[in-house]
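Let's start with one chain on its own, the form predicted alone, as structure tokens.
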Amino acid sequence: MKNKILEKFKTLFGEDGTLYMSSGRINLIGEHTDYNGGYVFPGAINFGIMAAIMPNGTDKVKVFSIDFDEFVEFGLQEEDKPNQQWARYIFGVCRETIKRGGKVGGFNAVFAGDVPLGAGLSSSAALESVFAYALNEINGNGIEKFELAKIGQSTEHNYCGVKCGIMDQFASIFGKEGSLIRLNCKTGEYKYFPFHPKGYKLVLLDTCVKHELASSAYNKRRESCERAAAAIKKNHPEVDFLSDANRLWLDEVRDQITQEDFLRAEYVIGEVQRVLDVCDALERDDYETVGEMMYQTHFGLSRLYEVSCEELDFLNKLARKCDVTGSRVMGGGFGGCTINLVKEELYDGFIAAAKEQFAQRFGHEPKVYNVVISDGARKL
């Protein structure tokens, strides 16, 4: 990917580019519970984008996509937004730092990218990401790591319709190798917890059902929990957001809210506890136990958020039946991947399971992925 990234470079521009990559992410447990102020625990992986990237000395920006073969051009003002959605995020970025009082100037860019589209591992963070660490460093703007997340977060409201929360940029600017990450999301607090779980292995099937974030479903979903939230507010005026309540609380509502709004609180309160539960197991190295809340997670967000879907589904009962630790749908839902925390004595007999059980049900395989926790943004 190297060479093929800084080859395409010189031969559009005529120079070399300086290396920046950014990883995509896993998100061990605490789903849905970003955008609720709660916590959440991922990590960045070894899949990624990487972009060759340099100043041109005129106000234009020069981008070309290998993964898209397409080549496109944009100014640097609101008015001058690209058609192409790949394109936005990078645009997005751009105005973004600007509206920080950043300093950006145009460039040229060559990138491509190994992060599997549409699997739940945050490829449009890790393209955010990369841009908003390569334009922070060579304009010299001395935005801080958090403020480069939250960039990455901004393009995304204001630029591609996606009411995200805070996690996917923040795990692809701050990741460590061997290191899962608890962030607050309401504080933006957040603590290292080594995970290194031997005799183990950290798989992802790709159920390859792709899923739009953008559709109404994600950000419905966000609704049911604010109105929730502010339900519970007028009881427990210190609520601000679902992660601030409590189980009790919630039911002293419960007639006051539909029950779906319901059903959604009653997931993310729950989730909130088991991401807590999750670090105080891997302080232990009690895998057992963090595989069993990733289970109780597939539970919540299949029968209570109502974010999986059949083939999700599928997996993650025939992780169980092949005696896997741990499996949950990963990422928004809709589709996309499982994330199963696999013996490794268990691992081929589970692949080979879930490979022709699957192809038989739904008529292909399910895509492998294995991952390793990795670095965040950074100069190559």
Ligand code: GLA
Second form
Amino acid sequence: MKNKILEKFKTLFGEDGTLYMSSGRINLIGEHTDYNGGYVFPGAINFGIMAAIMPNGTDKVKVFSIDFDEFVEFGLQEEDKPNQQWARYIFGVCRETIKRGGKVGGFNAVFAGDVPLGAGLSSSAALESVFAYALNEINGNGIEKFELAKIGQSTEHNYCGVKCGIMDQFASIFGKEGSLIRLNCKTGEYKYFPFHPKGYKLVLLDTCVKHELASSAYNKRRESCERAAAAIKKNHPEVDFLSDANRLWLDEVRDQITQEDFLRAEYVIGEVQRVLDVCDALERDDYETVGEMMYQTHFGLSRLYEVSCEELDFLNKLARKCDVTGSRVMGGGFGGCTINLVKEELYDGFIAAAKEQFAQRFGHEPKVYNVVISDGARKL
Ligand code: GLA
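Got the form predicted alone; could you also share the form predicted in complex with this ligand?
Below is the entire complex, every chain and molecule, led by the chain shown above.
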């Protein structure tokens, strides 16, 4: 990938570009908690996006995407928003940097990646982060890392229509080899947890299902949570986010909110606690508890939060049958992957069963990703 990018850069622009890289992410537990001010527990992975970049002394951005085989040129004013979705991420990062007082001049770039698209591994956060990080460096802006993550998040909000939380961009920027990061999304406090589950493998199974309406369904979930939090706040003014509430306080407003909003909130309140329980269990090397929590999360995401689908539920059930320690839908949902914590001696049998039985039921095999927890955004 590296040489391809550098060669293309040279062919297109007649000089060498500087290489930067950022990563996709997994999340062990803590799903849909970030925009509710709760905890998440992600890590960056060995699938990422690499970009060669160099200022060009103009006020134009010229970018070539190797994967889309497409060249786009745009200006840096608000009205210059490009039509191509992939280019909007880069444009958004430029605009959000400028809005924060950062300098962004014209530049040339070529990029490519190996984060599967639509699999729930945050290819978009990887794209935002690699450009947020690189533009910060090449323009000498000195923007703090957390703010770089927020630049990516605001890009999603303001240029891509997804009201996402901070998890993906945070993981992509802060990722560290061999560690998961527990982030308190309300305070921004975070802690690295070395993650080397001895005797276990972490494997993702990609259903290859992509939900067309995923972003509007995602935004709807967020609105449900905000309505539930607002109802609870009437009784308990200290509640700004659902993560500030508890189950009893939610029960108090059961008649004041819709059944749907109630179920969404019930899931979130449970999930915030599960992240803490998983971190405690990890400190004891108690992977059975970690796994059990993952199954509980899957149940919640499927039945209460309703972001699963038939294919994901099928893989989750199969994992249980194969004695996989933990399994659940990962990321925003509506398709994409399950994340599975499986004992090494059961791995081959599980993967074989998943391929065979999934293919029998849905006509194609799931894709298998053996992820390694890796570093986040960096210069190469
Ligand atoms: C997507 C969003 C994140 C987070 C997850 C669900 O990946 O981008 O902010 O909300 O869904 O946990």
